[in-house]
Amino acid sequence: MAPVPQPGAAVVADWHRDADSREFFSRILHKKRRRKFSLLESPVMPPHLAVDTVHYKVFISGKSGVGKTALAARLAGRSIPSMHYETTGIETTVVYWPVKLRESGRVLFFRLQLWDCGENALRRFDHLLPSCKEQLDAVLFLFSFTDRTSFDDLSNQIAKWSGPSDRLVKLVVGTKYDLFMHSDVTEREVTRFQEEWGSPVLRTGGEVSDGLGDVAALLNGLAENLWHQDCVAASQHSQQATGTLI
């Protein structure tokens, strides 16, 4: 996978809990919990604190049961589906985050449009995958603790994805983290992972909390890598207008 930035490089890092962000984190709060935003609702901001919104689709990737529809709900602040159901076709959640970028001091909502697709629901329907990859910015591949051939199949989700002209951002997220006495996969085979792929394995598991403090570090890291990718195409379509230029 293409290399990604190092934490906090892009984006300041545990930023929810700085008194500066509080107003803007007010915007996706409703009574200490997190508003429900539909496709068409975004945050309202007073004048005198205008932020520009950037806008990104993302595909959720990974077997039946991994938690994918879990992982959904949890980024947008919602309850967690007690029992586990197979996706039926595509459904849609719509995450807004504020995020401030390191070297600039600027802020910028992140309009997140999560996709989550039912494994056995791709391989019937052989239009869903192509309405999925359609102007696509980024893959989270995902994987569960407690399920040893999700972890095995990862490369396999990688290499489905990938291709010479990609400039997907890629990240791989491993599942009910919270549940390490019935875990299938050790510590050691998660950092050799990261070694050899080049990316870092963010975690998640247990309840949703009423903070912001369960799911910063994912959505940060989903954002600073999704701003990285967008610097870098921007320097090279800037290098490459010079070239034709000169």
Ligand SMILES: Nc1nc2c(ncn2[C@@H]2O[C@H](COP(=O)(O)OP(=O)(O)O)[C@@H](O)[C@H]2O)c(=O)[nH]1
Given for the second form:
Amino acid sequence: MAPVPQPGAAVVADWHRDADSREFFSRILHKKRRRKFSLLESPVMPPHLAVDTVHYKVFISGKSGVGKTALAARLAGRSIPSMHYETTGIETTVVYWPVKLRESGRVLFFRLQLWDCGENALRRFDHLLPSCKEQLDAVLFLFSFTDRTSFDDLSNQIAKWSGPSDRLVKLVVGTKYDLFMHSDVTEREVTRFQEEWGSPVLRTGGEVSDGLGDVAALLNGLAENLWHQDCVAASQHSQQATGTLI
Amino acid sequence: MFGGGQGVLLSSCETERGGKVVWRVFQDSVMLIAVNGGQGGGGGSSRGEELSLQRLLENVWSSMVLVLGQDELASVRNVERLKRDLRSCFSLIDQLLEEKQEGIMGNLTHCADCLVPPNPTLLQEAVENFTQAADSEFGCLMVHGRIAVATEKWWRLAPQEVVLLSALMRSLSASGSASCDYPVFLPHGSPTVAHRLLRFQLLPGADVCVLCGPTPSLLRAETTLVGRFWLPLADTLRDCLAVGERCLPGSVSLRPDVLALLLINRETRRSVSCVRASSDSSVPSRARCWELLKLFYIFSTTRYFSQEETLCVSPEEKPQRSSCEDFAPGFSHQPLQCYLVTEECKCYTLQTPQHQLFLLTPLSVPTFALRTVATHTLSAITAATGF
Ligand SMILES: Nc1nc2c(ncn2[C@@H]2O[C@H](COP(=O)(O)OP(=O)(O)O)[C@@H](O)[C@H]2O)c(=O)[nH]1
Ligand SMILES: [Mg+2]
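Show the form predicted together with the named molecule, please, because up to now only the form predicted on its own has appeared in this conversation.
Expanding to the full complex; the earlier chain stays at the top.
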């Protein structure tokens, strides 16, 4: 797997707290809550501030009840369903997130489309997984802090997704971190896993608050990895191009 | 079950406190039992209660078939597995039990809840072209959880399927997701082979869906078709959304003395319903009006009018079922209108060969004027919309 950038190396961390981000974040907010974007809508910037939007497809993987649907809702700023209903097909969620690149100071809107599909549905219907894999850019591997087996199964899950063409960002997310009192997974185990895996384990949990602070670390981390992957691919591509020229 | 062993058909019973228990066996395999707490839900009559519970059983069974397919339910090989798989149906079943969304009557009437758009032609064309481009003939545009326009083939699905797919669309839409690819079995049309229900949220409150086979993939349909067919219609969609829960366009002017109405087209099995907002404290609240409308529908259909038979009864079951209907007090003639005056409002039903109109008015409307209000309302709606 391509080396993952140090968190904060490529994009400005916690940019939503800076004054110069307000113009951009206000486009994804409505009455102090996150705006929901349907397919025909997107954030509209005034002409003098026009920015590019980059599109990515992200699959959320993990066993039933681990918190996939809740994570998609959280990242979009929706309230989290209190009941667990199985997701009996594919559901996608659109998330817009402004990001400031550290080096150039350039601002981009990331349009992340999160693909969520219940494990049982994937098992029962063969056509769903290929559909989720089509033109995929990233996978989030979920485990729950309250479910030991979901943590133990991570390496298995990740192994299933390593193919010859490795243009896929892979991140691990621990859910239900707010229930640390009932945690089945210790900090030391998480630390050890991070060292072996060579990349940080992101965490989520608790109530959805303003829809910015509670998701900034995760969305910036995801955006950074996606951007990095594109940069690596672009430089390889241009090297190949110059190679053939000579 | 004891009675069944003796060849007796018992289909419901009542508890001492007036609770009602109704059950039914589906596909010789699954028995569903519905129990209610006694009060309400039946228009004050035992037969009315039975109607809503029977409807509930049918709807629950059809939801189970919709999600799991008939094979898995009819020939149970592994009960533990079935129990686990049944969890996939809970979302739809809970929705049927809770009846949360006001203004949705289809679960009861088995007629599709519709919204009449101000400019249907453009939307109709768009749905047809979009559906065709998605390799399908079955497509439908839902606005505020009701069908605004649909392809002809969509309307040829069994009425109950249309109602059920609408319920599924509402729950998917409420989850706030942007698009879906859901495997669905059609309880009547395709109980053993799953189709794909693709749904796209065009604007908040406006969703388009198609029923299709293996192609196109969700990603391809979304990236190549949604923008192409629907971006040019964004403003038309907004006009349609502005109709709101009234479900009828501005061109229909309702008389001020209409509190609430449910209009059923008996041929097309479609319905529109609405409750008028009122600040007047002497009339029932919106929520209560919806409740009263349902109760009145049950009251008039169980006592006077036949609801069109869409009960999903298998042919071999039919003679048994109709034999229990014979116990109902029969009329030698077919009633055309009926009214009811309660402590909260007045109610009036009008039946023509093509329509059934159920109307609520405030108590202040004189009873002798109800019929005029009803006939005016019916012709105002049909003249302006052709519903
Ligand atoms: N306390 C807490 N509960 C959560 C969290 N994420 C999910 N849940 C709950 O866990 C259950 C299953 O979540 P869901 O997202 O539906 O699981 P899925 O099957 O992976 O989609 C639901 O009842 C959620 O409310 C979290 O971060 N904290
Ligand atoms: Mg789920």
